[in-house]
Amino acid sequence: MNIAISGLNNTDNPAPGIPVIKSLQDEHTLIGLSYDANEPGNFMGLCEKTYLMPYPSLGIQELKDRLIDIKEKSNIDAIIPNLDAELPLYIKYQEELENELDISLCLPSLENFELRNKNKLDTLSKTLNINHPKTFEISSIDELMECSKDLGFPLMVKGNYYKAYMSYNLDSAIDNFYKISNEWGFPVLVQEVVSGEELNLIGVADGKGELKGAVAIKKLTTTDIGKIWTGVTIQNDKLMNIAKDFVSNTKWKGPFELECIMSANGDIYLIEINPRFPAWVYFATEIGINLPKIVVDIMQGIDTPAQLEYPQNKLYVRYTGELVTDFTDLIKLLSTKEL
């Protein structure tokens, strides 16, 4: 298949594409979709080419003309899109661009992406019987006074999309409370601390109810803003049944993350579901469960026994590297808008 992929960024706070691409690269045509000129992975040598493509905001009919051209050029088959500002997008109209544009897509139902918004995540905790942080929805100082009377502090300031501080005090609550809505507007969520062990599991799902492949791991060390550095894997049997419970309870389909906590006496709380792949996504490639691939399987209409099974204690290290290129590479990317 050809194949296109998104979120080439390779920095200390990598996006999932070039993960993405290390797990497909031996079996299919690779393809870039990238939003940067800047962005690492258009120089590294790993897609056939790669393109720039329109800001999501510009909406769908930008986004379609876009692929209409790189379908011409490159006959892509499929597209894995690994970012969180251009999901939507995909999500929403993903019938119209299978079904006009002959382009194969493996992504959640739009009822399902905004189920995993972080205000909507307690009802869904409940519906699956999972742990869940107390969690306010606020739009103003005074029911931020209030929250705050109620869950202590330490406490989380969040935006319903992106975004989380932790706020020590009222005033770092205050600071944190205008950061939140002067960049993504309200509602903004104040939740609770929950102490303990961050857990990350990483699967894939049919969009049949069934769980067909998943690794998950502790974090040992994290970036200033919470990217992994190290983890272990770890198999966690409560972890892995809350997958399948939310596999099975919402029929997702395609990849997703679901970021938690464990207490120090075993209690899981669910804190994050993303609907994407992680940036380790390789790491659990190179440990014999590639779930790009059985994206791609199921994106074939390929049923493959489900992949649950990996060794344990195998340390993931993040590192960052250099390449030399030549800047006309770059000059050429912006001026015709493909490489």
Given for the second form:
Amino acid sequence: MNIAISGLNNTDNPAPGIPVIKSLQDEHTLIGLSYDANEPGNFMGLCEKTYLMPYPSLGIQELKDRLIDIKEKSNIDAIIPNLDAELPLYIKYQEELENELDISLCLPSLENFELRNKNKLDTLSKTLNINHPKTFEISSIDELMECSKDLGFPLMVKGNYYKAYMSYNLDSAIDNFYKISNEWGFPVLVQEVVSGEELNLIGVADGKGELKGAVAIKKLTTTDIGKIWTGVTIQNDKLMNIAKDFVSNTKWKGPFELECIMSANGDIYLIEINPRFPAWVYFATEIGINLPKIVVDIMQGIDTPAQLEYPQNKLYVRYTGELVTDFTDLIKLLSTKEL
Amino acid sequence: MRPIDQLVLDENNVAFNPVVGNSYQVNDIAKEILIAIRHHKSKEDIINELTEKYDVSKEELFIDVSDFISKVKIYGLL
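Form predicted on its own already given; the form predicted in complex with the partner chain follows:
To see the whole picture, the full complex is given below, headed by that same chain.
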């Protein structure tokens, strides 16, 4: 298949595109979709061709026009979109893209996508009978003061889409409230702090209620901006069962990541559900669970047995690398929007 | 199953908890105590066994074994 993959940033804030490409490069022809000519993935030589894309904020017509152009040139059969900013567009118009452009996708329904919004996770958690930290949706300082009386300190001040800050007193909570609302708008979420071990699980589901593959890890070290640097595989049956329940109840389709905290008494709290692969997905591939390949199998209608068994105690280590290429590559990408 | 029963003890005296991904470095005697707890031996039995094996008073072992078991509980393994 000719598969287009987005998310080619590979800096200290890496996107999932490169690990997805590494997982699929042996069996498929891969085309990179980039939003920035400077993204390292544009020059790593992993894609047959790379195209610059219009920003998702420009809307569906711009996206469709660009994809029609790319399909003509590279005959793409499928797309794996990997970025939070573009996913709402791909999810909302997935049928249109599949039917009109004949491009396969493996994405959740819009209803499921919205179900895991941070301000709706409380409801979803109750439906699934999973613990979720007490969360308030606020849009004023008065409300912040009110809920801080209920929660006490420390508490988390979170954006509805991105960013979260721990606040140890009212002053820092107000400061963080403004930081978040200025950058990410309203509502702002204020959440109880649950202490324990932070665990992550990535999985792929088939849209019919079956979890087709999953790997759980614990992040051992992270960068200043919270990105994994080292991690270890774990075998946590409770977490795996939460993933299975989530998938069977929602009929989720495509990749997802569960961010959870396991408290000292063994209870698991669901903190966040990301509707995409994380950038450490190649860890799963390396230990025998090729989740991007499962996504491609689902797109092709190939029914494979669920892959939920993997070695525990495997260490993941991220590292930096360099490459040298011709400056003309960057100029060509900027001027022609393809490389 | 108790978390302590799931610990993976290796030849380097590292105990890995596969449920949450934590590792603990233990010494030979701590490893012996962990194994004894996994065999559901009581604190008294563990102390008696160690008294026979090592040249340490029962009183000293009582303090050390109690302290170790407390730590195991603090780490949520028991």
